[in-house]
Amino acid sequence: MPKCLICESSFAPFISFGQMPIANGFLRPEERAEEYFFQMEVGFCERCGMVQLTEQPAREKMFHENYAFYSSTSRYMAQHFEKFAKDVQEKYTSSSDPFVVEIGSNDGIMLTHFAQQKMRHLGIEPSKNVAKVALEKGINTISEFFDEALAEKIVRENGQADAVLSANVMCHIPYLHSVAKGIKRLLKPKGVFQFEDPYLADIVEKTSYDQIYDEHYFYFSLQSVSHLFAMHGLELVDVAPQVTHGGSMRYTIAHQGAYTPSPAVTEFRAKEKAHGLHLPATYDRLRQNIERSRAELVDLLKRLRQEGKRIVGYGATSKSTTITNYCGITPDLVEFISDTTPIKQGKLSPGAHIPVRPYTEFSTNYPDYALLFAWNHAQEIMAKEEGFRLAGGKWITYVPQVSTFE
């Protein structure tokens, strides 16, 4: 049986995907026969609560310099980091030199927003096509892994911080001892982690699963940060919903003693009790409604061919590779999937190989049907799509329930 890699206790999986190859591992045709493959397993330790995988490719095979995300390609996180930025100036930078790090900077998205205001900062993004990006934009950037090491070396070349930040990364790190050491090392006293991440209670509502895949090694909950961060001196003070990535958590962290936790933190402690979080009888009914859920969308899919409607995906998102491997789509069901990423363009999506195409080739030959890979952005999407609605296109969803719509 595999261990936990926070409290080290035995503990089962309670699902398999079966074999997954590297979710934004898009691929040029000629690539087809190196493909990686690993075999993806989830479980949940009962002793700290962590919900995550029993293993995980190389972190080099996953964040390189062919690293194939952007954050700043949607508008909606760049106005959702904005706020994320300004929300930790007008809490935790009033010292009078203050230093912010951000753990997984992508582009710069959010550190911009401290270089505009010339405060220092830092990012650290280990895949070098996306650092160069942020380099390019005047975002002090450098590529490598963040650990308990640079931590150190930080605060030798920098100082303490004043705030450590993190978006959709802490889930990307199987080493979180070493990352929960380096954040003490790099925090003044008085100095917080915020951090946000897929929630698990969200996930196990929506019945989700798509948010599983190689890069997310954990699923967190207010149980199981607590747990790891206690480990290290360290505390959770406050927690905030966010609807972003389907439903996420800001949990804020700080040295043990610092601050006096916030009612938001007792009040989601209670939530995650109530819906049984900590129980192992609530994973083996998630595991039910994914195969549920995976048998509704390949019936309707079958179907609506069997029909001859035409059916495109919409977004090639890592999610995506999930969905499609697990519940066997190919081209023979999903004719291609539009994407407005240039990187992914011309080439297949990873395992399934269904081709990737520019956006134009969806807008000015509408499919029947477009399956909504990115449902986590339907707002933003279906604001811009009135045109496909309007000549008799549907949706086809698979969160939280399989179903179409206009």
Given for the second form:
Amino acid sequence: MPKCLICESSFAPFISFGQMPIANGFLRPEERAEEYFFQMEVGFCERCGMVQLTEQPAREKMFHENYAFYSSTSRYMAQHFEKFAKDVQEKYTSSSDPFVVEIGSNDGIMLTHFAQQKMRHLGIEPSKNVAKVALEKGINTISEFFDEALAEKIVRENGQADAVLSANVMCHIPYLHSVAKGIKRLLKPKGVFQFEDPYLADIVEKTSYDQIYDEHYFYFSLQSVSHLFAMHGLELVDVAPQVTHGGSMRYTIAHQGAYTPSPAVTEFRAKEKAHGLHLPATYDRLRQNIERSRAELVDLLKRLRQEGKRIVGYGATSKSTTITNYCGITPDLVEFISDTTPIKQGKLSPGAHIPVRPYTEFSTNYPDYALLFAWNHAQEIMAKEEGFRLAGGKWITYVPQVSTFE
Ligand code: SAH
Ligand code: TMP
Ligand code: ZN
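Requested next: the structure of the form predicted in complex with thymidine-5'-phosphate (the form predicted alone having been shown above).
Now the full complex is given, and it begins with the chain already shown.
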């Protein structure tokens, strides 16, 4: 039986997705033969409440000089991180020469707002191609993986930090004890660590199982997050739900006793209990809902194809890799996937090998149906795609339920 990476208890997986490729591993046709797969299973640890994969590909297979995810492709996310940065500046950077660190700073989407203020900052970004984009924008960035040893080095060279920030990164890192020790070392006595990630309660409630893929090792809740950091003399002092990535949670962590935990912590802890996030039965139900969702989506796509409809995927998201592989969606069901990211275009989607094509191939020859893989950006996309709707185009979604809409 696998062992929990947080508390070392044994746990049994509640679902297996079978063989899965690297979610961001878009490939050229000639690379098909070497494509890497791993067995993707998820389990729930009853002792500390952590939901986690049982196996993850080596980090260098996922985060490297060809990492396909550039944060700044979404305008909405750019606004989100601008607000996040402003909030940090208002609350936590009042010392005489504040220092802010971001873990997994990608192309600098958030740190740019600290660089503009000429505030001391440091981005830690192991994927060299995206780190380079940040460097070119004048954002101090080092291309390394964050852990305890790196934190030690940062403190030696820069002193401790007023704020350490991280978005959609913590859930990627299996060696979280080393990270937590690094945070403990890095924070000033009143410093805070703020991080956000997809929230387990949203995944359970919306059956948004496409959040589950190689990079996302953990699916956090208040219960599991406070358990982890308490093991290192750190305390969860605030939480704030976010609408990003289909429902996320921002956690504020500080040295034990440095701040009084906010009422929101008590409130969301009670909500988690009421939703049964601490009970194995909840994850049995989640598996049933995932299996039902798959059956309904496959039925719908096959029926539409039998009716002669053209279906195109919208957004070659990392999440879509779980959907296409788990549901067995191949190019005979979905003709191609439209995506605005140049590095993905002309390639095949991981595992399912659906061609990824530039957005213009969608906009100049509308299909009958667009399968909304980028459902977390629905608002931004619907505003942009009035033309598709007026041309009679319909959307297919699978979150929270498999359905079509205009
Ligand atoms: N914060 C950005 C990027 C999220 S993608 C956003 O929310 O849009 C996850 C990023 O984490 C990738 O750029 C990846 O290279 C980086 N990453 C993965 N492991 C890391 C580690 N150990 N330390 C720092 N960054 C890491
Ligand atoms: P994400 O869900 O991981 O943020 O990835 C979004 C992907 O969808 C990214 O590859 C860019 C693509 N995309 C489009 O092609 N068109 C759009 O309008 C949006 C918002 C995203
Ligand atoms: Zn555990």
